[in-house]
Amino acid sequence: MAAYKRVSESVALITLQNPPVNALSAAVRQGIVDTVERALSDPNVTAVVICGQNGVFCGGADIKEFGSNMSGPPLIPMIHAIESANKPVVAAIEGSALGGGLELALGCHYRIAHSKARLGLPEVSLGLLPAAGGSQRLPRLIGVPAALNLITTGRHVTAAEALQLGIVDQVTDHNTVDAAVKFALSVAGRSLDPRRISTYPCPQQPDLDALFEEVMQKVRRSARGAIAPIACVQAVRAAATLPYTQGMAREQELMATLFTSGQARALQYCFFAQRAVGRWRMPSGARWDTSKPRPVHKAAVIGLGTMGRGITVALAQTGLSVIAVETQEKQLMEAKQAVSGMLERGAKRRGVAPALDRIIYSQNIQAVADVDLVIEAVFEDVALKTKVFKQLSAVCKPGTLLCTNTSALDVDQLASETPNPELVVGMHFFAPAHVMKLLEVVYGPRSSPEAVATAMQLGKKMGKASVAVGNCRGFVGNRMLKPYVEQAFFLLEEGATPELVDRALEEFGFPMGVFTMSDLSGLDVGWRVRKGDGLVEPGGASGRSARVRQGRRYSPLGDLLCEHGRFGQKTCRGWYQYDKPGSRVARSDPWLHSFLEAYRAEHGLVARRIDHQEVLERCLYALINEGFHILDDGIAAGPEDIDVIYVSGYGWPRHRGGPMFYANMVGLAKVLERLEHYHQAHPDVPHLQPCSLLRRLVASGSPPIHRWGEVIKKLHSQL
């Protein structure tokens, strides 16, 4: 809907009304068409101002309409009618003008923005391109290089940058509508021919072909298989080389291809999944999101290693007072320096003052006596963490929430060391904690909805994708990662190379393959965990028994590399070789290839040819199969939770929607068939045995992903 009124006698003020972001639904589009026609036909109106209700101009298209037959007036003719109006139309931009909202503003003759407004064309993040003239008008207005940057990345710009680029005509710190009305009155009666962007020639660019070739190569590398960024480049090229009408036709042609693509469906699923993960119901039936979170003004971090430092930065940037505790003096001094550097760099990027004064450092755990919430981030050792929780229980004021950053340990075991286990939850951050978007909030059987709500709310304030998950070994992300890595190791034993496995996974869309990632994080990290689990047997046992642990197939390859002192990038040797410690440039290592050949010979393994398809099916389907076990066990509320975890924290390509969505796209019957095939070939690998929930879903006709919950509930009600 759009409200209409006359202000200052001769200015028609049109206000978009569709909370919360005034999305361009069918009703809003109809309202714009009707009110613009009314304003243009009224002889008493000399100018028009378009604004949005509640301090937001327009957040773009109504994504909920994408999956249905769209009704109401189409967007493109509506914007053309505004641009061709014989009275000046001014966009008063507050809050945000994104996607179709910015395209609407580009159809106006002038744009006035509030200093705190943000503008952008983020359609690429939904697998689309700005197809209401955005890809044709923006290059004409600000030039090809700047338009390519905004459209292919989907990034938002501040009002100040928009003014510098030439997207807006004026920025104000005062009431934007008042400024726009005043401006509209000042330009009434002027010729509007110079203000219609569609009539502009695209600014000339030297060596246009070379520019587009360079941008296309860069976009292909960063897109990692996503098609929308490439289509965006092609659409801007049309703007630069074709008349406006032909460019619009090309824009529509490209959009038609994208709109019905699986990638667009995957990206739009991700968009809604991130909103869905906030609606969590605990097994007790209580909803954390209707439980009132406790106020947190002062927080503490115990342990200032890599994770503790990142968590301290994330909390301080949220505006909290932070007590940072590290008992080792040398570690404390190093942490102070590192945290200050991270805060200063982050503040410089955001153009704000660094939050250095929000942090108090201490070597004494007594310093946390009056905080509202503590996050323990000490070394991943259950005895050490248990000791810390006992100390915190004695020191902290009653009602303090005690959180652990453990990545795999039993949250309930730690809670049992406290007199108030209902106040204990896991807050599993991902390194670097001040950068990575994912936060797994782990609740134990005795955690209260209020405690979960507080942790979730704090994660949201830190800008995290917070996902509430149940308590089990590895929670969701790391539990699913285990069979994925395990399959990669087995593939090496059977004839693959690290290069082959990583290339297959990177071509699928992961930023790094499993072995490159292992080298980055350090092979010794997993080695330490396996030692703790009693899986590592040093010494060169040969034959089949060396490759069996606890009655199942096991690959000691990672252990053997660690015994050779090959810990990855930090030692210049791991699955690859590196020129210097910390180098990110992985090079093939002849020693590793000889080592694999000798290993196979020693264990009687005959190398065979392995193709990319087998790599993907075994690694990804083993991971997906564990996801079905997690759903079956009630550790995750639904497939969306798993998908948000993998997209936000584990590098799963967003344009493939997440592992569970991908399984749905591939076809559950196919995933089941391939898992059965590989389990038959490798009966000693339990992770390849199809989950009973997957079988049940296939037997139920492979319902779409949003209906899996019905099968899960039915399954649990019969147990």
Second form
Amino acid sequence: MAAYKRVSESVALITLQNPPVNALSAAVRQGIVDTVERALSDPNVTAVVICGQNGVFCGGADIKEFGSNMSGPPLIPMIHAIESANKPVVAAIEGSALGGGLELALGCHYRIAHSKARLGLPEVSLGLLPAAGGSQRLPRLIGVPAALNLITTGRHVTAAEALQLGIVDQVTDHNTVDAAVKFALSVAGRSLDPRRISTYPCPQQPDLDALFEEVMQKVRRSARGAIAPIACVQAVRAAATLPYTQGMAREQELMATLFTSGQARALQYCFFAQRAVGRWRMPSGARWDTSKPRPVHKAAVIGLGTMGRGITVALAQTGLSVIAVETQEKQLMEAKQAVSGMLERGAKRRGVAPALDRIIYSQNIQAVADVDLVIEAVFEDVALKTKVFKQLSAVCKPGTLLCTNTSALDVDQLASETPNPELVVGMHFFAPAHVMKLLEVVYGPRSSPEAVATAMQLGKKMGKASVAVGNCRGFVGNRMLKPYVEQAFFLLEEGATPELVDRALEEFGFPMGVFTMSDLSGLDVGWRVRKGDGLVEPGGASGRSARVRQGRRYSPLGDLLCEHGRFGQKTCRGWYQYDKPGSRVARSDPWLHSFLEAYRAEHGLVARRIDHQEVLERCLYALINEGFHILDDGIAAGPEDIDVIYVSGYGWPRHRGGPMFYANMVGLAKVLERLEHYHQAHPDVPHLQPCSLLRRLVASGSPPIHRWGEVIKKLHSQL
Ligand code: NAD
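What I would like now is the form predicted together with nicotinamide-adenine-dinucleotide, since the data block earlier showed the form predicted alone; can you produce it?
Below: every chain and molecule of the assembly, starting with the one above.
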């Protein structure tokens, strides 16, 4: 809808009305067409102002309409009609002008923005490009380099930057609509020819070919297989080299390719999945909309190592008062320095004052007596954590929520050591905790809905993609990672190299492959866990029996590397070699290749040729198979939860939608068939045995992913 009103006698004020962001739905577009026509045909109107209701200009296209047959007037002729109008049309931009919203504003003759407004063309993040003339008008208005930057990254700019770039004509701190009306009156009657952006030539750029070549290379590198950023460069190139109408034709052609690509579907799925995980629910029936979070003003962090420091920064940046407790004096001093540095750097980037005075440091756990919530991040040692939880239960005021950042320990067991298990949940952050987007909120059978709601709300406030998951070994993310890493080890035994495995996974779109990732996080971490699980045996044994532990196939390769002191980047040697500790440049290591050959010979393994397809199928399908187990066990409420975890925290390429979405795209029957094939070849690898839920979904006709939830419910009710 669009409302029409006459103001200051001769100005037609058109207000877009479609809460919450005035998206350009069919009704809104129809409203704009009708009201613009009315304004232009009314002889008493000398100028037009377009604004949005409730302080938001326009958030862009209505994503809900994607994929359906578009009805109502199309955007391009609508914007063209505004640009061709013979009366000045001024966009009054409050809140945001994003995507189609900014394209609409670019069709207006003038743009006035409120100082707090944000503008941008974020289509690329949904696998698309600004295809209502945005890719053709913006370069004509602000030049090719700036337009390329905005369109290929989808980043939003502030009103101040928009003014500096030339996107808007004026910025105001006052009422934007009033300013726009005043402005419209002042320009009424002036020639509009110089204000029609589509008629502008693109600003001249020396060495255009070299610029596009350089940008294309950069975009290809960072896109990791995503096609939309590349199409964005091609569309801007069309603006720079072709007349407007031909450029528009190219824009449409590129958009048609993107629109029907699986990538756009995957990215739009991610967009909705991220919203869906906020509507969490627990097997007990507790849900987001019936569980009230408690207010959290003051929090505590116990243990200021790698994780505790990042968590302290994240809490302080959210505006909370934080009590940070560390028993080791040296660690405490180092932590203070590190936390202050992180806060100062973050504040500088965001142009705000650092929140240093929100943190009180202490060596004494008694200091946390009056906090609302505690996050424990001491060593991963069940006895130590139990002791800390007992102390916290004694020290904290009644009702304080006790959260643990454990990666693998049983949250329910920790809860059972406290007098109020309903107040205990896991808050599983990822390193570095102030940077990484993902937070798994782990509930046990006794965690209260209120505790989960509070942790979820705090995660949201910290800007995290927070996902509520059940309690099991490794929770969701690390539980699925285990079979993935295990397959990579087996592939090395069978003839692959770390380079081959990593290249296949990086070409798929991961920022780094299994072995580069393992070198970065440290091989000793997994070694310690495997030792704790009784899996590590002293080296020296050979033959098949040395590669079977606890009745299943086991690869001791990682343990053997650790025995050689190869812990990854920190020791300059791991699956690769590095020039200095912490270096990110992984170089092939001939030692490792000879070691693998000797290992295979010793164990009677004959190397065979392994291709990228096998690497992908075995690593990814084993991971996906575990995802089905997680759904079957009710640890994740739906496939969206798993996919958000993998996209936000594990580097799964967003344009592939997450592992469960990917399985849906590949086809469940195909995933099942390949798992069956590999399980037949490796019967001693239980992770390759297809999950019964996958079988049942295939038997139910492989329903599309948005129907899995109801099918799983039905299948469970039949058991
Ligand atoms: P860390 O070894 O870097 O730090 C632990 C800190 O806790 C040390 O500074 C230690 O002095 C302190 N500490 C020990 N006992 C204490 C006590 N009683 N009171 C106060 N402080 C005490 O460990 P980390 O890597 O930060 O891991 C902490 C927790 O987070 C572990 O449970 C770990 O599994 C989990 N985790 C780690 C990562 C990671 O990548 N490092 C990721 C997710 C979760």
